[in-house]
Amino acid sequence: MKLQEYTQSRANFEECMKCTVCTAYCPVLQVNPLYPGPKQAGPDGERLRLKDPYFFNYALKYCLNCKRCEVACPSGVHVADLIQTARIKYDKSNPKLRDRILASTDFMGKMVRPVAPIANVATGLGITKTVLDATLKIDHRRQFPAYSGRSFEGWLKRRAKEQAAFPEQVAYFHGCYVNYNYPQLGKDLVKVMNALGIGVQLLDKEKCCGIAMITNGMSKEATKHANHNVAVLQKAVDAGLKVVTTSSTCVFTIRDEYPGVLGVDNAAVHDAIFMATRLIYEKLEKGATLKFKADYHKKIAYHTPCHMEKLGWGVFSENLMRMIPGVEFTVLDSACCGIAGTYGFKKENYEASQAIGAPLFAQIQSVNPDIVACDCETCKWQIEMSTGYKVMNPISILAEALAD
């Protein structure tokens, strides 16, 4: 992290003015007894912690970085970003080979990729899980996502130059769970941006974000993901284009963790790099036009994932869905689902991850809609695995709806 950017982080928990509002919202103190809490892990540990790394405390690794305290803080602390921070600077252990592995998400695409039929029914096994379980403690109670055979960015290269005959144009950060896992998700965002007159473009050798490295003690290797990104977005941006991601973890990731927790100059593409939900909505409002199926309806409730809500950019979602005849539309309550990216996959996490996504798979159940919409991955594989309702980005449900 750069000096000036922890300087600046060190200065913002003074603003603290000990409500204990972050500490009220916190979903993992609410289940987990081990863990101090946002306003003593954040604001008041970093004043022991500048005194002596001695006050270091290693329960800071169940912080799910969801960013509802600092949502919720009255006075802007970045709160979160306090606690990430500290754990790069002061904890000294090596990561796990299991967290490294969860984190090395396109290492493990690349190597699954081949022979992603296999894979995906062995990961489903019984035995598999239970031997998972007891070497790399990664609870055998989890569903793994399926991996795709092919993958996202050999799709969209074969209709490079169809795409470029569009007047307009967007680079798009698909990011590991569209290449790698689910590709249709990128496919249906191009349908989407065609109907608009919209051509999409591949980034340059993009990477992945690097938000489960910064998470499972990988700071190093984030930091190169990082730079890596803002260099290859630079070159989007000198072409002009604006970048859009289905994700809200990729975008949140971008914009405020490289800066905010790894010390990452990218204020020459911060502005550059959207939600796509956004640009869609903002392109409708200014006159353009979809048309949707006259025969088409849905129960659809919305899940605001956590990143999306401190950006703020749910809104967006909710309108786009809002839009579509036929669709009767549930915004569903604040709430975490507990997966967390890699953090619900951990054995010594699962039960807490579970119990903070209660609230919400109960209420889920008693809307029972057709479709739960949701703009994060990690959300999806959760809500899917413990309620049994099909999750959808809304940008598929739009893809899904439009007229042919």
Contents of the next structure:
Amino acid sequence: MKLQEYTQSRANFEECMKCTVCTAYCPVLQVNPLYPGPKQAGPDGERLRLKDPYFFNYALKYCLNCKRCEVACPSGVHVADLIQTARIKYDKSNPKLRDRILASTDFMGKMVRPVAPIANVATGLGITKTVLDATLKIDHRRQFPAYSGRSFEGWLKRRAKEQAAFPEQVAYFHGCYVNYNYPQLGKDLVKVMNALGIGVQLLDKEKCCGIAMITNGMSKEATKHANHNVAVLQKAVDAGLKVVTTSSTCVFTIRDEYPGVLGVDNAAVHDAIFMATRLIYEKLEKGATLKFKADYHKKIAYHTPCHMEKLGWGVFSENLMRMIPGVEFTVLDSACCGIAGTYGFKKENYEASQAIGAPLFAQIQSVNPDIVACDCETCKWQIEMSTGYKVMNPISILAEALAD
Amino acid sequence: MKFDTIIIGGGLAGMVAGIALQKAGQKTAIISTGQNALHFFSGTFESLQEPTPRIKELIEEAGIRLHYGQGVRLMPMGTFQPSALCLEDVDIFPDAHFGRRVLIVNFMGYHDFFSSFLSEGLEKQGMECRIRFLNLPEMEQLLQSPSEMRSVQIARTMDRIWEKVVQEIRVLLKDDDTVVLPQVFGLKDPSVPGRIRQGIPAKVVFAGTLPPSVPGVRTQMQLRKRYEVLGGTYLMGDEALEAHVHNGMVHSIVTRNLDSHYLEADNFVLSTGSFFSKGLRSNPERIWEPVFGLDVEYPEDRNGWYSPSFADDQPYMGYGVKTDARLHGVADGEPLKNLYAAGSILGVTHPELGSAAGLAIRSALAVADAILCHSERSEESN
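Starting from the form predicted on its own, produce the coordinates for the form predicted together with the partner chain.
Every component of the complex follows; first up is the chain already shown.
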């Protein structure tokens, strides 16, 4: 009987048994009555859309793409993939200028970097925020991430020889944030990897993973980036390299969104790209050691980013930080911080974004840690802006705790 | 990654086993393919035996409020079922006639609570019923998307405004001696149902709604929290795909999220549930257990798997994996020495256990004891 095999769709949508579990875990549904919720927007809506595209609902744009519905689904339905693919297939409106700007993270990085000091001052000014709010509908209450004057790529290129001298090598998919906004995270990764006897290389010209394009209606551009990155990763795989990232969203996009949402075949490179914390954990498990400062004392609260939750790899980051002597460690309840990349920057989403994050912010305040640890750059912006607590990537915490 | 015990399946059985093992000092992980059957929980453990002090302690330490009595409880459609060990939200009556005049309260626009069926059922028992609908301004936001008017959504609003609901019900009360409300209270705070009872000058009975079950979601959160506070690792949204077995011992398992990173343990517990949770799979030709390929007993003729009448007891619901007397899973006729099965995947429901939740708790504790007893013995022999 091949019937069941023949009728299985890519996103497993026939497996939905209407149990409603996903609706209990959708962060948007809790704050925005305009959003139809994951069950209605996903498998229920899909059944109708397949009959007639008329049933496509533009309110699907309120989906954060946090994937918490998929983590909760007991039947293996790719609920959020159904929602995002429906947006790609049926939403024929052109993305607004604002959405194009927000989504073009590497293009913006390239343009702004040469004038970073001026841009950083300008985006911090009330007048700029007012103008951006009025003209582009980028909410004036948002803080913009600062741009770095020097790129991470440039920094690592200057050290290519020194890095090549290490007996073992990895390639690093640094992503736009490390390259243009916060090269220090990349430098921290290099420090930790070098301490393990591993040299770090750049890939042969990576591009933005494209997640912001996927969620902003620019799937054609995202597909171009995906094809480019799969080819670049293939080169690394051919050279026998493993590839690491420090951003849970970049690695999630490359592994899961390329095939699941964009339909880009990544099978040959899928298993070669990891979070750096997973690779480090595996090295230590096999006997490698890291030497930590004797006087490092920090109270750390770990926030599992949504895409890390979906990957199921938070356990590696957690265990690494627990290994540092002198760390008092708490895992925060797994909940969306509300920013979801570019989502929270949009004026129409600001209130919902802050309401979604409110329980997390309250818990951070009650734990009152020295540092909030988190593997995602946009969660970092959101938590720092909304709570005032300092947020660090687990890799930066490891680097800070390493003995000199 | 290596653990003392890995539990596959994060529902009631898996969490109870995990909590018992963590309490005994083990390092454990639970792998859960999505959320579990507690989301359809009636709030009653349906164990008809008196719970042991150990069961009560284990559950109450998680902050779950229980009560035990012999009698019947009210079902969502206005019928009654024997019941014993329940969450505090669920009432147990000595018999089905629990009041004379009953006020059934529902919310405007909420279709997952069957007030007229309830009324019909209670009237059959000789109770006089009237139904009233509350229309609160705080619920207007929910009414904007009627398809999303579900128990958990309402419960989130009720967490904020339950005191106002109590006031509204006091206004509605005339000479009613009983008020029946939907189970949409105390999603975060388990003390709320009790406080509502105190606030209303009549007997208050909470009746079940369509899923998700609010007391069930709360119980899931409490048990998971307790397990994690005890140091357990709960891997939510991952799935055990296959096991590495040598000489009758499970060495490690492969999961979807951790792929090449195998999870190793001394002992394994299989608590993946029945067909709904995909602990058992089936096609028109066979029924199988997908992770370890354990033996499943069922008639060869497919016509014997089910009864053509939908409402009958369906034989397939009783199918489960084969185990030996100590609950070791059996594959190809041989027990796997460090694999134990607990919960609904056992299939059989003993009458003295009532049904699934009672079986889950008692089999999970039996499995935890077998693991602890075995590791003590191997330590002694070292």
